[in-house]
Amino acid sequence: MTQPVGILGGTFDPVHNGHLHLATTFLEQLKLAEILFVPSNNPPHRPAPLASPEQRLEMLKLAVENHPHLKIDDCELERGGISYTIDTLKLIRNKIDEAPLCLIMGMENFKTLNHWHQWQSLLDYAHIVIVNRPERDENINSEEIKNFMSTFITTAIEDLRDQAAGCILKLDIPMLDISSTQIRNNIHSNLDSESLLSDKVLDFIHTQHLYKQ
C-alpha cells in the first residue's frame, strides 16, 4: 500500500500558522505522502466565510507555496453549494484510486459527527484521524458516536497504511493557540497579527481590505 494522503478541510478564513503547524506535524507523525487543504464553499455547520472563495483560495496558495508536500484541492469551491464531506471524499477517492486517505478533524467536530450528512459512510472512503488537544475535554456525550468510535478505533499508525479506509485514530498533539476568529478580530481592531500567519497572507489581507468591517 502506498503512503496515505491527508485531507484537511475548513473555511481557512484566513489560513494561519496553526493550520500549517497541524499539517506539517501530521506529515511527519503519520508519514503521509502529502496533505490536501480543501477549502469549503458553504459549510453546513458554521457561519458562511467572510472572505470570498477566490480570496480564501489565494491565501491558501500563498501559505503553502514553499511547502512541497502541502497541496490544495478546490473541489468544494468548484462544486458550489453546501460542502458535504462525504461528496468530497468520494471525489478524491476516485482521483487517487487505492491510496489510503486520512480525514483530519478536531475532537470538537468528531463529537458531533452524527449530525453530518451520511456520516456513517465516511469510513468507506477514508480513515478518520482525530486531533485532540491535550488540554481540551475529550469526553463524548453521544452514545452513537461512542459506539462508532469503539468499533473502528485503532492505536496503530501502521493500520492507516495497510488499508485504504475504515479506521479511526486519535492523536494528542500540541497545538498553536491560534484561531481564524482571533485573527479577524485583531485585524478589525487594528491589533498585531504578524506572528499568527504568513507575511504574504497578511499582506494579501491588507491589500484586499479584508476583515475590516
Contents of the next structure:
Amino acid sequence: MTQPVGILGGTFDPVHNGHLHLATTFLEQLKLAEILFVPSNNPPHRPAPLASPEQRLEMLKLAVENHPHLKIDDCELERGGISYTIDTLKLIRNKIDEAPLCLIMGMENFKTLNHWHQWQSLLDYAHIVIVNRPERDENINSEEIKNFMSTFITTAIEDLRDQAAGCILKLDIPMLDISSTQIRNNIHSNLDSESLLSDKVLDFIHTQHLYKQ
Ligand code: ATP
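Can you swap the form predicted on its own for the form predicted together with adenosine-5'-triphosphate (ATP)?
Below: every chain and molecule of the assembly, starting with the one above.
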C-alpha cells in the first residue's frame, strides 16, 4: 500500500496553531504522505463563517506556505452550497485511487457524527482518526456512535496503511488549547492573539479588519 493521505476539514475561521500542531503531529505519527486542508463553504451544523471563502483560503495559504506536506484542497469552496464531507471524500477518493485516506477530526466532531449526511458511508471512502481537544467534554453520549466506534476501532496504526479505508483510530496525543472562536473573540475585544496563530495570518486579519464587528 502507498502512504496514506490525511484530510482535515474545517471552517478555518481563522486557521490557527492548534490546526497546524494537529496536522504536523499526525503527519509524523501516521507517516502520512501529506495532509489536505479542506475549507468548508457552508458547514451544515454550525453558523456560517464570518470571513469570506476567499479570506479563509488566503489565511490557509499563508499558514501552510512553509510546510511542504500540508496542502489545501478548495473543492468544497469550488462546489459551493452546503459542504458535505461524504461528497468531498468521494471526489478525493477518485483522484487518489487506491491510497489510504485518513479523515482527521477532533472528538467534538466525531461524537455528533451521526448527524452528518450519509455518515455511515464515510468509512467506505476513508479511515477516521480522532483526537481529544483539551478542556472539552469528550464523552460520547450517543449509543449509535459508541456502537459505530466499537465496531470499527483499531489500535494498530499499520491498519491505516494496509487498508484504503474502514478503520477508526483514536490517537492520545496532547493538543493545544486553541480555537478559532477564542481568536475571533480576542480580536473583537482587542486582546492579544499572537501566540495562537501565525504572524502572517494575524497581519492579514488586521489588514482585512476581520472579526472586529
Ligand atoms: P471554532 O472555534 O470556530 O469552532 P475550531 O477552532 O474548532 O473553530 P475548525 O476549523 O472548526 O476550528 O476545526 C477544524 C478541525 O480541526 C476540527 O476537526 C477540529 O476538531 C480540529 N481542531 C480545531 N482546533 C483544534 C485543536 N486546538 N486541537 C486539535 N484539533 C483541533
